[in-house]
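Starting off, we have a lone chain in the form predicted on its own, written out as structure tokens.
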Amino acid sequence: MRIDNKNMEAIPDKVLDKALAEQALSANEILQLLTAEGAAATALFQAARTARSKYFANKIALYGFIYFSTHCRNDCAFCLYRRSNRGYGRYRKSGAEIVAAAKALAASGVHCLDLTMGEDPYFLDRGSEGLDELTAIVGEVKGQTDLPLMISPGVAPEQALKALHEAGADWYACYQETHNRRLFAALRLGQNYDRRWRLKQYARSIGMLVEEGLLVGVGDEAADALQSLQAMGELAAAQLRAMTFAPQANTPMAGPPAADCRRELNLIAVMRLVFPWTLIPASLDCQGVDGLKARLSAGANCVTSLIPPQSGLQGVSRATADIDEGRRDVASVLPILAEMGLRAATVGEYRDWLTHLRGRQAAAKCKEAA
């Protein structure tokens, strides 16, 4: 798709008014929003905050992040933990360590626990033995914390997703990163686009909430973001993530970091306007707490990648930054929320949001079947 850049500098008031009235925007109107700069971007962010307040008031969800295994069978061009990066130390936490981290995060005040791993062959390539062990860990975390859980195991068999859901996993996170198939092939080397997509559809069909995610700054353009927004709508994803790519050492995409995160911020705001009822993370994995205000100002309503200090756990794009210094915990985030006139939701409020999202997901499923 070729973009006409004429008159992209300004956003007519009627476009933002139309978005706030939850009327469908044209492709060109969405492109105007995605490419907004200066005063136009300021107006975009204000509209996104208005849309957020309609569904969530001033409440923000907090997600604890437990990256419990950095072993992976994939060789993604962008990822520090790619299979062929032999120079980077790996870890795989025991069930007891995972439960301990989960309990610490629950005690700190998070609303949801994100259990993430690389596509670890220990769990995924040993048949029922490995999958049963993974399911048991999820069940134990659920039993010990009674918090909503997100599971990010990568491409797992359908029966494993069903078992994980029955063990207590509410969410399935599995990012396409892009919906441009050519770019997907360059990023996720040797992986199957359709298989990854179908697993998210399957997870939704069995009652799991689905998170879809994009990488920004990997050769993508505004037209690719537009394509992704259309795909997210088709998927009826309940949580939408955008993250600026951070180049990793010893990967094919190593290099200097992006100059800024403006494209990510615009995408967060546009996702909020197009899908105002969804959960949209402000990830501490991008710029730590220093980048939190900008993402919340753009319309995000979740703080993700909260990691307990001195736990031996890592992040994704910024593997160790700010963690053991205690700057990626709930205590560091709450003053920022207060300064912005926001507050942490309660667990009960977060559960109510999930109930609402499940209702929308069921309605979308019925509409597809009609």
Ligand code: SAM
The other form holds:
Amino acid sequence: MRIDNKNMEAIPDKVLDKALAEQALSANEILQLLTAEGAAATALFQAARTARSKYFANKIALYGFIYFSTHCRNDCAFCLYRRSNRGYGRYRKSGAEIVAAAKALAASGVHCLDLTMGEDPYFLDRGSEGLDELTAIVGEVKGQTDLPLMISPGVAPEQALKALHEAGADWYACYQETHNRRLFAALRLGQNYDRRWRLKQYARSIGMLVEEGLLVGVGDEAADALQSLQAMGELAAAQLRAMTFAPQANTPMAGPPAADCRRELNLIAVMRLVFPWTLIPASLDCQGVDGLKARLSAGANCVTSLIPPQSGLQGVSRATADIDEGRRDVASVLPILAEMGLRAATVGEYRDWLTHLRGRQAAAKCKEAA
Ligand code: SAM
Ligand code: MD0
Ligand code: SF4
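Form predicted on its own already given; the form predicted together with the ligand follows:
The next block holds the full complex; its first chain is the one shown before.
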């Protein structure tokens, strides 16, 4: 038994041993891990790092982030860029600006580029004209960088997703935020839960890698996290994230920031133990470079939201923090990795991981069909 000096309930060794042997954990065991504190949390994070090293050794992936349009037709209660936030100055970058940012990030050493937008009507509500323009941008970024690409365009038509995949998008990132339908309805106002979910299944069916994500601190409880782990398993998503909600001014969920990110860290560690082969972000969008170590210590294995300085590009939950100061860049991250005995993967190693993950997603699909 690991003894917890804060008198929190200790996690029996056998639970972590079972997790490391990749045996299914019971709901109670997972709940114990999700709520671990003090020395119990320390043991949890240690186990998560052991699980990570089995699949990824000490290598970490780096993701550039290009939020190329902050226009959005949706009204998510948690988001700065929701359409009702009229006081907010938005931007839509040109194809040339997007390619320039992509090239700068590629030259700085990232392994993957995440092209993200609000559900911008310019691209999504003008029929094939807008969708073709979006596809051409993705194709151009692929052609100019030859890097693996992730796209986060929100809910787009299936044919558009297929065209984007054919133009070079390897990943489709689309976060349910929660798998509790009541909570989803309160967060993603007026949006269709099933449509969002099925699009991820569709993306997987055409061979795209899928990223699923959760918001933490939006009224969610441990039982919701349990339900989400189940859903993530069903989706066989290749990348899984949890982000602590950062309240935004002029939104219905404005308010003081979360006191800490402990629940996010526990979730990162639990996702690592339950799905040890997946990519799990340590997002610089949460607490900037200062929050990186805690997330990597909890078992994350990719650093996301690296943004070129002076580009006018923004983050999502911490829209501008650290960017123009040049602290959300590869050069700021590498020494932190080194201090932790970690190193950046090579692009070749990252590509090998993607090949492995595609195989896993395809195997999950076959199992479902059988
Ligand atoms: N518009 C697309 C969509 O919503 O799918 C793409 C943008 S997506 C990358 C934005 C994600 O950032 C959300 O799904 C949510 O998980 C996260 N996010 C947005 N606002 C946030 C906030 N205030 N705090 C923490 N995470 C936030
Ligand atoms: C991040 N700011 O990685 C980005 C964003 C969108 N696919 C990702 C939330 O934190
Ligand atoms: Fe729009 Fe995405 Fe923000 Fe929702 S989370 S308001 S869809 S940008």
